[in-house]
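One chain is shown next in structure tokens, namely the form predicted on its own.
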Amino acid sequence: MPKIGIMSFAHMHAYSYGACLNALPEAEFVAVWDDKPRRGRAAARQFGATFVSKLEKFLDLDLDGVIICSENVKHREMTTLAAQAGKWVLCEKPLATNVADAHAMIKACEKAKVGLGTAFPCRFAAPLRVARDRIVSGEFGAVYAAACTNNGSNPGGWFAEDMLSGGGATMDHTVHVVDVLRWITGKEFRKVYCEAGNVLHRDTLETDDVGLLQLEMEGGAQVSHVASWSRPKSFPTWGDVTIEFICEKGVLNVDAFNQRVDVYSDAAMKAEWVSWGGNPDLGLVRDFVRAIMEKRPPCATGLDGLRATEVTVAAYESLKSGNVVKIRA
């Protein structure tokens, strides 16, 4: 049984995957270790693991595989750190802030001979994995073009300072779109012209809250895409993944959060979505513990991780200059 442990709980997505790991027969959760003492000491009770103060202790633990979930700035090392001690490892999306950091993360791992995923929990929600059956067998022809969405609450904290989450809502949320495009479709991104700017929080944000994005894809498949943090607070979730799919033989419209029942709680004081599907999150950490055991990639690797990087840093160096970027030779 593998046993697993979680570096920080900076990213809201650690309380998730640590509920996940608590309801996986085939995995234990071990320990915690947080840069921020109080927090991991919180989680840890919380999922009846055990906290560790020191990361050299913590990597010196008997443990399979770690969850990374910090700021993005810090994937890199704790990456690195944990790749060393021997460690198979999940990594928080964005992989890394720039694309020198993911590929010393990939090569970290190689190194060492451990696994390297990406998490990608959106290629586990069904609607999706329904959507890429249709289009992969061919149903509905080639692709011709794809409307994106994915549109959040500000997340604020650390998400809204350059410094350590290497950009804004176009940096969180534009990742997962290219991801779940990159592996429906088989095809890498080409080009990409974003505009983004800081529209709705001017008062408390100093990075980008909204992107507008329009890429193209191999074979000359164009994409339009809008990630933001324009939903209110009492959004019930991270984000909304809707993509419509133009293609030769039809229209194919999916959203990735549709398994739901929509509560307006008075207790909570805010709309909530209680799904009544699969966990996408369930799915994605199964994934890895299982990974860990058949000794084989994660679904999402790291070069699924690397490959979303570079189009996202792509789109703020479009952002800066004005100008269509390329994506890769």
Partner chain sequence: MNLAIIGCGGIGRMHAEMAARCGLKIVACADKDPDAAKALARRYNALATTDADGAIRRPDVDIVLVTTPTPRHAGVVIDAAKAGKHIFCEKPFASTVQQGRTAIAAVKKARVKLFVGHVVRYFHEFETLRAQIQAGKIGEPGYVKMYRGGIYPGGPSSWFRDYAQSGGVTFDCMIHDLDWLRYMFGEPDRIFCQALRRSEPEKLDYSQVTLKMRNGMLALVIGTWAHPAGFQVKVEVCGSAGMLQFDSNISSLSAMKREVKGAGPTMIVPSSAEDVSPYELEWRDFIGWIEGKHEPRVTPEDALRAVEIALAALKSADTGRPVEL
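Switching conditions: you have the form predicted on its own, so give me the form predicted together with the partner chain.
Only a single chain is listed, so you will not see partners or other molecules.
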């Protein structure tokens, strides 16, 4: 049974991954390391794992894999150290905030002969899986266009600090949809144009809170994408991932997290959308554990993380230059 550790609870998804590890019979959630000992100790206690305050001691543990949920800019260092210690790595998205870091992470894992996964749980969301199956089946013919959104609420904290996050809503909320479209169409992104704004949270954030991307894929499909932290505190859920596919033989709409029951509770004094859908994080973590057991690459690899990062980086280049930017691939 693979023994897994979590490195850093800076990203809130770590709490979900911790719960998933505990829910999986085929994995053992052994240890936590965090550069903020208080946070790490509390999380370890919550999940029944051991907190190890010294990084070297954590890496000396008999762990098969680690899940890295640090601030974005620390992914490279943690991944490299974990790989050198022979651990398989599942890294929170975005894999990196620049292309060089992503390449270095892939290289380090290759050299150490450990698998590297990027946390793209959308690949395990049933509505997106069904959308992929239907498009891949050819039932809708060619994909001509897609209009996408990944809206969320203001995460605050380090997300809004450029030095730790590498960027704002565009950095945070571009890669999921980029990965999903690559995964569904099997095609790469070729060009991007980006506008971004910071009107919504400019009192509290130094980064962009809305990014509007216009992209072109191999074969010419035209894509628009909204990466935002635009959902107000009063909104009934955290946000969304939606895609409208315009295809040769029809239109397919997917609203990945809209399997919901609407709850009106006087205790909350705001409407709540409670999901009845599956938990994509569970699929993601299970895949990582099984990849370790089967010695195969995780579903979304480091290369997938790199490709998504290339798009985000090009979007920020476009924002700076005001022009369409070609994406290297």
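So that the term is clear: the rigid core is the largest set of C-alpha atoms that superpose within 1.5 Å between two forms. Positions refer to the first chain, counted from 1. Every value quoted in this text rests on a predicted model; they were computed, and no experiment measured them.
After superposing the rigid core, the C-alpha of Phe235 moves by 2 Å or more between the two forms.
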